[in-house]
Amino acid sequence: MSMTIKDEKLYIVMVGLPSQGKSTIAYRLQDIFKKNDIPTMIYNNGELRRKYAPSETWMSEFYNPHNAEAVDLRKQFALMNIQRAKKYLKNKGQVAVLDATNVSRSRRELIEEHLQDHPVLYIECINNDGDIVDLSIRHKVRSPEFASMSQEQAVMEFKKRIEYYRMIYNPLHVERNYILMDSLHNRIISEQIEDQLPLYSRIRDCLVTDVVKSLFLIRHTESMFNIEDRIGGDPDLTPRGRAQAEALGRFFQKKRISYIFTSEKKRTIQTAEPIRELQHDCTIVQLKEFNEINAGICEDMTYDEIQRFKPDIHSARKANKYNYAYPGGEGYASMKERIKIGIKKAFFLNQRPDNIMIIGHRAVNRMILSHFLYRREDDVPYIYVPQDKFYHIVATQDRKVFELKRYQ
């Protein structure tokens, strides 16, 4: 009698420095199986650390690898989720996820040792971007346990423990079931699959696909620019602006947002603003990827300004206006890549796959809704971005959906 996919079990072990986004694939993998039915549990260490350890245990000391008593506790943590995990399996669990660092060949042996019932799945996470991973420890560093502590000295304390780790990180190697990815880019950079893996496909497919539970995307509200019809720039919204980012936040009160995602324009964060204060525990984020389209000589001039003083800039960019990048400036082209870059940067540091909020401008947001909507180049300059709507987007394996909704 063949297998069904409910007789097939499989552990999957999280390799990785901390802020490598760890974390953030175990979740989206467990969504996805549960979604389809599969039963699905995480083990995390730093829970079991957080509920059973003594307070101390945050600081950096006790990732020495040369604190024998630290070494040992920690030990003691890995082998009760590696306990918990294999009862999960043995009853009615379908897949296991060990999420920790793991960076030790010593601690994968133990996870070898102990598991033998089903097969082992390293995914190994590598996240290069220094600018996000100090803004995911930042974040780390705003829990209870560093509250004692003033943020900067509980981001040293945080990087110093990034550095005990380093010491003992050996990169997967003799595996024999592993993948080695890109954390930030959602790529897959070495793999090495000597078993015969249940759900390997779906795994694999979930790994390198930008998965959205809830996208809110706002262009910001009304500038002083937008009433002068002027494009670029950095100017402040207008009094009619302020009472729509006022709307907004009181729109958004009774959903989650964990960050807003900016551009380093104060129009943006302007518009942020009254949305974080009505949020519990918000942070808005400001990423130049998603800076307006720099419009080069034409910075801060009208349409009709450009038409009349600059006739062939107007003529050139109206006969291609998606491949044509201004003097001195760019294009929707030529914006593509840091759109993506800024996009993979909000959807790594938005750990768990909830409620995520971008407010660009009405170039970048076009830019970010081709990025979903697979629009011919020639029609995305003219995809419909305006300021009393915003849309929503949930792009998973399983559901597309793209609102556009008011707000007032």
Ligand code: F6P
The other form holds:
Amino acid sequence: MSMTIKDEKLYIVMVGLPSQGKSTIAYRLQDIFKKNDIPTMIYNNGELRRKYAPSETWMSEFYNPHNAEAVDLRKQFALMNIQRAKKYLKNKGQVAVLDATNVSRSRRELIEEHLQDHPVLYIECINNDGDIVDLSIRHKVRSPEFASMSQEQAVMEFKKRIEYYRMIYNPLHVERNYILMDSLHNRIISEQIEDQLPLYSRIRDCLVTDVVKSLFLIRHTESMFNIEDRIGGDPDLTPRGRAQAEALGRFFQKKRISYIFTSEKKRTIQTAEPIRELQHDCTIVQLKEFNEINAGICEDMTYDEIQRFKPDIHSARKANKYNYAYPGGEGYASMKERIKIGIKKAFFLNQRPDNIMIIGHRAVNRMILSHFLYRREDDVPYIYVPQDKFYHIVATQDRKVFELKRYQ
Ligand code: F6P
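Other form of same protein, the form predicted together with the named molecule, not the form predicted alone:
Below is the whole assembly, all chains and molecules, this chain first.
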């Protein structure tokens, strides 16, 4: 008769190519554990490499599986972290996370050979969205490690590094306990659990929860179309809108914002620019997913013109605003999927620190709000989205906050 041993301690081993969201997930787990008084440490091989071999680690050749010297050095770093993790669990630690690619079976054999005192859970991360991987690489190469070269060279080196890891990639299969997840959509693709793992349901729940520690959801400030009550289009901000954007910049000056996600429309980008200017290191990322509802044949019209010249559209939309789609355009219901993808992209890219900023539009922000806020579909198109205030949203496993705040 086989016996399951109940253990209180756990090793979590991340698996995946660079830029697949492994560290973000490791931090998320650490965060939730720490809040629940579960001592957790993350051991990151990249940090050791940068500390002990700083002149080599930026080079893609350092990751070439045929470069015996570098392979050995990387193995030493991995072993160092394995030993540190083991020591931690021997003492006060309860969870130790090994954050590294760990893509080859031989590397995982090394881990299993040394870590036999407590169960091991592997978490393999996959993200197939090329745009997001690209943006995430561009963010990574801004680190001091790549300071000696141009951004384009650094991106090339990094992509080559990924290719080297791909050469030795061996997906999880024979391991006793593993979860394979789509790290962009926070979805579990498959899993195999043979041991009785401590914290298993909490880990699983954490992996599939959209955790937002601090989301600033802003509507673009006053645009030329706003003062005419005109919809859609790609208008500039008014002088008042520019002053509002500057006020937003001053308001957020003391918060650390690494990314501002906007739509592709000028009014959101012009709102973001003065905010970025007062930040230390902040990138504006335009996501097409956050473009305003496409009003089709009604684009550029005023609400009054629609009512007078297209009364059928006016009344049909009024009767069922959530499901109605403008001819040749969209409705709230049909925007839902793309807005969800936009949110996932923003959360994936925004690792630490935790402030996320989205500058969207009226309909877009209503859909983003409805992602966090329970509202009947019929009520979503009427959620209040002012231009002189913003929403601050916190949605973690144990805390939900919604605040509508003034910025001036
Ligand atoms: O501010 C105007 C606007 O963003 C339009 O571009 C868009 O069509 C509209 O708001 C969405 O709001 P509603 O669904 O209430 O018409």
